[in-house]
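In the block that follows, a single chain appears as structure tokens, in the form predicted alone.
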Amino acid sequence: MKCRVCGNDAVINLKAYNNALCARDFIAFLENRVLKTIQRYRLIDKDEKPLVAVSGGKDSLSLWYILNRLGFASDGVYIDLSIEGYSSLSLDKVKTMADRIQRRVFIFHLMETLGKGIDKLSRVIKRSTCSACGMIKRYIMNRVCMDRGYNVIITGHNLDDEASALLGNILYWKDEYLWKKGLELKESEGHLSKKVKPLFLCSEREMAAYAILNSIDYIRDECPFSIDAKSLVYKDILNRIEESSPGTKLQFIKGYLKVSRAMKTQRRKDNLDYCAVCGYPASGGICSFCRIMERFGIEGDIRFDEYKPEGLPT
């Protein structure tokens, strides 16, 4: 199998594009796809200050690496959920990348703030672990942005993540969530930062190949609490379809992007209330995170550690 660009030996066969590429041309292909996605959908403006949510996995670490290679100077935020045998290893991978690209990363330790890891906390507040995790991550990412002067949150959601979530929402007709699955969620002045997904059109397989070819050290294991997640079932279904009909996932997502524009213009404006404590969107006067803080009798500002590579200017 030869590279379609230069004729050298190919390292990856991209069936969705009917294309095979060598290492150098594949890296250029994927980085260009990310750049074109950012430019076409205007995800990051020149005057914006982006912050990447990094987990230690291949997608977020590769994205952080790519953005800084493309000239989008980005720091990171890592949320330590105190998952035994997983969180500390993930943080090590994040610090390794921070050293490599010479960018700082803000770290929130759930255990230090609430005295419990995500598994015990979810039982106390009577939420599933994944639900509690999502709520905390959304809050903390936004809080770091608002407190530290960033205005764009960048996440590493890839094509497979978005296609599986979209399939789940369609199967159960969760139309209230469908409009939120696009490349961008707009900001709300003084309350919410903009959220964008530059890997929206990049597959999980492509991101894994990119990470390996660039010697990006990432955590291979899945989160232990995601083992029974329905999203993995949906991913498996889509992968089977993709195997017999290459390009299906990409067309599924591209089709969604077209119809989602109409959905966004037609939906009524949400009448959001805001938390009386922190200003985050809430219902009932106080947001979910502040309710938890109140329940545990914790007062004062949330603390973030800052990891700064040696030699990085203040």
Second form
Amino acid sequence: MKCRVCGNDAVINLKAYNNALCARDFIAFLENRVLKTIQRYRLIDKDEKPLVAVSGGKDSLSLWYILNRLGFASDGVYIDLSIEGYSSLSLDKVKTMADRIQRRVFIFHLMETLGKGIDKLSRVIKRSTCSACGMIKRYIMNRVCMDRGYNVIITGHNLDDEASALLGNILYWKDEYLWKKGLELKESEGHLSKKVKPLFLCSEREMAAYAILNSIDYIRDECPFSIDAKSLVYKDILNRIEESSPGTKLQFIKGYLKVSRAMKTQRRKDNLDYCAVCGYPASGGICSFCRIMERFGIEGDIRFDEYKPEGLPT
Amino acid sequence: MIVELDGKKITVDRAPTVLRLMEELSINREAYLVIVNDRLVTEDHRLNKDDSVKLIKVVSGG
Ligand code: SF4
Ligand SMILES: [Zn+2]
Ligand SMILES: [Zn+2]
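Switch over from the form predicted alone to the form predicted in complex with the partner chain, please.
Next comes the full complex, this chain leading.
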């Protein structure tokens, strides 16, 4: 198969776009799509200071790399959940990328703050591991943004993540979540940072190809708690549909965007309450995170480590 | 021929192309990338018996 742009050997066939591309042209094609997504949906303004949530996986590391190449200078935040055999390895990958792009990364160690890893913590607070993990991550990402003067959190959710989550929400008609998804979560002055997902229209396969072609060393192992994640079943089903009808995932998400924008203008009545301790959105006085801190008798502020590549000015 | 599937080496009947190899292993083309002799390739790529073939899963959970 030949590259449609230059005629050299193609490295990837993109059926959804009826296109085949060589390494160089694919990299340009994908970076351009990310840039267009950011511009078209106004995800990051030029005067904003973005912070990328990096996990060590292909999506967030590639995104961090792309943003800095596109001129959106961004630092990273990594949340260490103390998952054995997984967290330290993924942190190494994050640091390698930090060195490569010469950006700093803030690191939150759950173990240092709460004296527990995510599996123990989730048992104590009687939540599933993934639900506890999600809660901690959302809180910490927001907190570091607020504390360190950043104003937009960027996450690496890709097309497949979004399509599978949407499918799950539709299958069970989870009305309360269904219309909340989207490219952007709005900020709430002094409480909540804006949150955006510039890879919304990039598939997992494209992101893995991008990482491989740019020699981005990402963690291939899965988080051990993801084994029975329902999202894997949904992703598999969507990929089977995609194989027989290329472009379906894109249509699914683009269609959703259109409809949800109309829905959003109708809603907007959810008046938020804020945590009395830290100011984070909360229902009922104190937010979930501060409640955990209180329960374990932990006082004082939470701490972030800062990893700074050598040669970076202070 | 020997191919590496998700980091594990397995022996399969020799397939003439990447596409046929994926079909024989019932592998979804959206869920995997194929690397032959350290290069990413498209499905029509022809395989030789001494090629080093790696099938890499791109789907992640959580
Ligand atoms: S799979 Fe692992 S990283 Fe993902 S939400 Fe669950 S615990 Fe967190
Ligand atoms: Zn080309
Ligand atoms: Zn709070």
